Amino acid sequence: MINLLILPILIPLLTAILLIFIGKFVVLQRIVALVSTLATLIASIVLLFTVKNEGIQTLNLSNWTAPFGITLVSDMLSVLLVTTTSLITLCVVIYSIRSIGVERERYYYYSVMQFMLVGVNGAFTTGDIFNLFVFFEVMLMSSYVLIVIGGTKIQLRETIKYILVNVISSAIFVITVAYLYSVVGTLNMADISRRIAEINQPAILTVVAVLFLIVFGLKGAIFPLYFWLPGSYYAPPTPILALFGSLLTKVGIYSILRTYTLFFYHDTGYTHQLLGILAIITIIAGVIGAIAYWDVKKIIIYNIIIAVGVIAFGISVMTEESLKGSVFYLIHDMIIKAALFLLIGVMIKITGTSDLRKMGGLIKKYPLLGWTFLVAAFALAGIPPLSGFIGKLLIVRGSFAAEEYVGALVVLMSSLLVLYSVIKIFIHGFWGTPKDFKNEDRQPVHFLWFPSAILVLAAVFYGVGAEYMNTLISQATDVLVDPTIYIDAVLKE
């Protein structure tokens, strides 16, 4: 069963290759993509229970043992993120069947989506810093295709900016890994952590930590490096937007969480303080955007930036409670952002516009859609007992305990403004006098609502079942608080 942890990477990889050869058969592509993503989800769930019962799972590819070979590592944090990613991708595949359009499907849409799943699951699972870069590149190259597929004018314009930013980021990533290797002489994450502990994190490693923050901050959209995100994420159609909004920035945040708790925890005075300041400004910048816009896509996109700030602030505080809150909130945000993007996608399908001022009265004709959106909005804002509440509560409590009062208050205030931004969508989109919209009768509203509702239901269970989830999140946090658990599991010491 030890090879189980490669399945969430291997299944989508083989599926992506297979889908290339059946590109002309759209119906067959849909069936293969659905079955494969379901299989990936099942493999992830089995792996999750294996890690829960037996502890961290590792796999050395080839005959080279760690730290010399390529190592895959599934601890509880990794497998929770892999499972969440697989669930979101499954829902997006279902949604795409009646939403993305046959033309895009013929241009290898499902194949590229599976390659992206390889990149995201691989980034969460790798135990090697260079292979983290490799999986980043797999993920990004897939996203380059997804963002441009369809070839609209806005997509082409934003693609140039998106590719340019990520190419620069990737170049800095390679340079940073080279710097790190020159200091510690290894690429295995567990071995890097051990060697940094032996040399007591010299000043050069603080520079490396800041470079990693720039790289992952660009990918995770931390202030001031988020400038590319609102425009680039606005361009693609809803299913792709849901994948980008829920997964790509979270890989950046995961990388900060992993490196800042495994590598750079000996001298947190400068690096974590810098992360905390940037996180607070990120929240403020995101809030300004979320409440300023009347475009439903822009409102939810700016809420991505707010969530990135909240999670990053929890990491910067570095207490057990704040880290647990960040992990809780990270998974919540992946699920609820995907759900919200899919739900506003249905609204856009019905009304033919993303301008909130041109919508209204949708709840009279589509009550299921309206009430589902309201539950998702409350979950996003952290209304108890829904999923956003526990994570923010833990981050705020951890921050007060560490005497980080300003950041804690900013996180609390942001909840109110997040609630305002999404309730604005509910009031102006669903409430008021019903309007007639061109071609609304032709839209598959109930079909598109179904995968969105699965994700909202998952978010509700995640919040209501917090007592059960707390066991899993605590297991994930233990590795972050005590890196020796990770090191011993990988290096078999």
Given for the second form:
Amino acid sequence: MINLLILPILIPLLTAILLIFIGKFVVLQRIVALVSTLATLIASIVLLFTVKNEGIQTLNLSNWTAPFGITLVSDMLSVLLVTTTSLITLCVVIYSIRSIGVERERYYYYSVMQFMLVGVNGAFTTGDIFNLFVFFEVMLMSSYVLIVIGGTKIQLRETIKYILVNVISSAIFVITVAYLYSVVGTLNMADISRRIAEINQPAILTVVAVLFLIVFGLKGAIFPLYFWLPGSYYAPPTPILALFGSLLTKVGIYSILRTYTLFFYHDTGYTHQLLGILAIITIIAGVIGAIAYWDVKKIIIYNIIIAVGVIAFGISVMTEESLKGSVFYLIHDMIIKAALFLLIGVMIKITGTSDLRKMGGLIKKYPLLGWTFLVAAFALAGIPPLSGFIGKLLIVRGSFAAEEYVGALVVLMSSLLVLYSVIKIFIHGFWGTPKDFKNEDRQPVHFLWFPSAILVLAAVFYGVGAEYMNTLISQATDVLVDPTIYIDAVLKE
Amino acid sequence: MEFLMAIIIGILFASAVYLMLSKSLLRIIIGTGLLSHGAHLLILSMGGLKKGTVPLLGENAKAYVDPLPQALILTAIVISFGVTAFFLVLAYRAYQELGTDNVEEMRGNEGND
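How about the form predicted together with its partner chain, since we already have the form predicted alone?
Then the entire complex follows, led off by the chain already shown.
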């Protein structure tokens, strides 16, 4: 069973290739995409329990022993993220069946989505820094196609900016890996960590750390590198937006979490303080955007940026409690952002507009949708016992303990404003006098509601079952706090 | 030799930045090409330039060249090749659809109210 951890990468890859060949048979495509995503999810759940019981799983590809070949590493953090990713993709596939339209489905929509799953799962699983770059590129290439698929004017225009930003950040990624390689002479992440510990992190590594922050900050949308995100994410249709909003930025954040806890933990004075300051400004900038707009898509998009700031702040504090909070919040945010995007997607389908001022009174006709949205909104803002609460509580407690009062207060204040921004959607979209919307009756509302309800339910269980999740997340955090666990598991000494 | 490489890489990066700051889409794409070339050369020089013979078994030399950077560059070249091809097609399609290759005229404000 040692090959288990490659399955969440291999299943979508093979499916993606298969889907290209059956590109013109839409119904068959849907079935294959659903079955394979379900299989990916099951494989990752099996992997989750294997990691829980037997500890970190590693796989040396082609039997090259650890520091020389490419190693895949599944610790608790990566397997939790892989499982969440597979769950979200499954729900998005279900949602897409009735909403994305046959035209896009014919142009290899499902196939590209599977390729993206390969990239995201691979980036979470790999234990090799250059391989991380490769999986980033797999993920980005598919995201270029997904963002432009359909070829409307706004999509073409925004894709050009999106690609340009990402090409530049990829070039910086290559440069950073080159610098790192010239200092430590290895690419295996565990081996890098060990060698940095041996040479006691000289000053050049601070440069590398900041470069990594720029690269991953561009992907993860940290201030001041988030400028491209609101425009680009606005362009594609909602299922793709849900996929982007919940997965792509989180891969960037995961990479910051991994590199900053595994590589650059010796001298945290400069790098982590920089991350902390940027995180606080990110939260503030995101909050301003979330409050300012009257467009439902924009409001939730700016909420991505707030969440990124909160998680990054937890990482920058670097105590066990705050890291645990970050991991908790990371997974919560992936689930709840996907759920919220799908829910506002249903709203946009019904009303035919994303402008809040033209909506109203939806709860009369769609009570179920309304209450699901309210639960999701409360979970996002972190009202106990829903899922956002525990993560934020841990981050705030950890930062108070580390005497980072400003950041802790900003995180607390941001929760209130996040609540305001989503309740604004609820009040103006669901309350008020019902309006007549064109084409309203022809939309498959209940079918679209169903996958978002699964995600909201997952978020509720994640919050209520925090006691059980706590054992898993503690196991994930142990590796972050003590890198030797990771190193020993990979290099087997 | 490393010194010379550093200067070449610097020139490549500078021209890439210059091209990417222009308004024409085609110049921007050429700029991204130059940028990735600079990055590839940087990997090559970071691994150390020619120090010994080829890294083959049976070549009983005292020093070998580090083969890893070459493998990395190969991967990076393939990726940047793919991205550039995609970018070119996208630029052509955008030109057809939007009627301009000037990024200045590609601004829009849908959803920005």
